[in-house]
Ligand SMILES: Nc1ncnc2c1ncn2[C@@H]1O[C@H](COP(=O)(O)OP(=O)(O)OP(=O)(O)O)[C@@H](O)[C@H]1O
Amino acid sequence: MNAIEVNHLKRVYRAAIGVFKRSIKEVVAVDDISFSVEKGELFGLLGPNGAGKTTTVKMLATLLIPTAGNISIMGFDVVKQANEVRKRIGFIFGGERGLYWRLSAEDNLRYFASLYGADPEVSKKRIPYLLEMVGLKGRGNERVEGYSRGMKQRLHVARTLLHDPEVLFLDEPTIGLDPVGAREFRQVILDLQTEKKTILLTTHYMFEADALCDRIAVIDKGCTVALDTPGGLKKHVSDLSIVEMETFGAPEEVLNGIRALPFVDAVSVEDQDQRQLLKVQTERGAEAVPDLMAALDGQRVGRVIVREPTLEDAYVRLVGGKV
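How would this chain look by itself, in the form predicted in complex with the ligand?
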């Protein structure tokens, strides 16, 4: 039996727009997504903003009813057997909300433990253990309102582990953390995997997905566009090289000119203050550089590098140049 089984999942939101002339707009957040996750596997869900990741996680976590399709977790249906599922899952939506700020961390945990019906005697030992595990040892009696964002996110991890769930859903758990904090957080996730937990993770950080995930599903506009190991996904771009070019305020027409070149597969642009970093995917590798320079048409160009593709480049190719 797989830990997670998702079959032709679909979710449509109906949103009312306009104040006076109200009309209903339908948004297909998840169109057709299927995947399964084995027990103990760390599974990544990647996709651009609005791809439907959070919507999928909400349905997995019994918080949203699918419009069509079905999900089973540890053999239980998320709609018909929601409470059986809830006993076995933990989940986090990235960010700092969702805790009682007026309570201490310990009291937050005590309260959630009571909601899970945990034996108070057991909680007495488990709460300090979890606080230590997420690096909040010694801060447990402070009110959450004085916690930093990272501390709140760690507390969420402790919260979701109170009932020792078998399956975890982590929606962008490292969002907004500083690099060191994010690295420590990833270590916590890896520790959880060694405890044989099944984990589904969404993230926008490709290196994070590459470092953590056994398998990855890339979704776009509510559909699965690829499902493979990180290595397997990279094979999608193994015929390509990446030319990285630093430019300074190149206008959109020039960038479109590059996108239109016959030997260019995909272009992503990262804006960094005054600079832009163009990542051009091409089969021609270094040979493409002179033509690319010509296409840049006298724009100031800084550093130029030709390199092997990474998971991020595979991702960019799959979702068509959006990051």
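Show the same protein again, this time as the form predicted alone rather than the form predicted in complex with the ligand.
One chain, no partners, no other molecules: that is all that follows.
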């Protein structure tokens, strides 16, 4: 039995629009998503903004009811047996909400343990263990309001593990963390795997997914477009090279001209202060550089490199250049 089974999942929102003449508009957030997650697996869910990642996680966590399709967690149906599912799951959404800042970390955990109905004697032993596991040993008696964002996120993990769930849902847990805090949090995620937890992770950071996940599902417009290991997904771009070009203020019409070139497979643009980093996928490799320079039409160009594709490049190809 797999830890998670998702079959032809769909979620439709109905929203009223208009002021005087009101009408109902249907928004399809999730259209047709299917995947399974093995016990003890760290599974990634990737997709552009609006692809349906968070909606999917909320349905898995029993916070939303699917419009169609079915989900089972550890063999229990998330709609018909929601209470049984909730005993076996924990979830973390990116951000700092969900803690009482004027209480200490230990007081927070004691309070949430009481909500879970945990035995007080068990909690006395488990709370110090969890604080040590997430790297907060010796800081448990401090008020949460004095914690850094990374420390608050680690306390979220400890809170989620109070009832020792078998399955964890982490929805963009490192968003907003500084590089050091994000790296420390990724180590916490890896440590959770040593406890044989099943983890479903959504993230916008491709290097994070590449480093952490056993398998990854890529979704776009509410549908699954690829499902494979990080190495398997990279094979989608094995025929390409990536030309990275540093530009300064290239207008949109110039960028669209590059996208229209017959030898260009996809283009993504990353804004970096006053600069833009163009990542051009092409089969021509270094031979494409002169034509790309010409297409920039006199725009100021800095560094230019040609490299092998990464998981991020495979993702860009799969979702049509959206990031």
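Positions refer to the first chain, counted from 1. Heads up, when I say rigid core I mean the largest set of C-alphas that superpose within 1.5 Å between the two forms. What you see is a predicted model, and the numbers here were worked out from it, not measured in a lab.
So with the core overlaid, does the Cα of Thr160 end up 2 Å or more away between these two forms? After core superposition, the displacement of the Thr160 C-alpha between these two forms stays below 2 Å, so no.
Kindly check if the Cα atom of Val122 is displaced 2 angstroms or more between these two forms relative to the superposed rigid core. Comparing the forms between these two forms, which are aligned on their rigid core, Val122 does not shift its C-alpha by 2 Å or more.
Quick check: Ser104 between these two forms - does its CA shift reach 2 Å or more after fitting the rigid core? Yes, the C-alpha moves 2 Å or more.
Give the rigid core superposed Cα shift of Lys21 between these two forms, in Å, rounded to one decimal. Displacement of the alpha carbon, after core fit: 4.2 Å.
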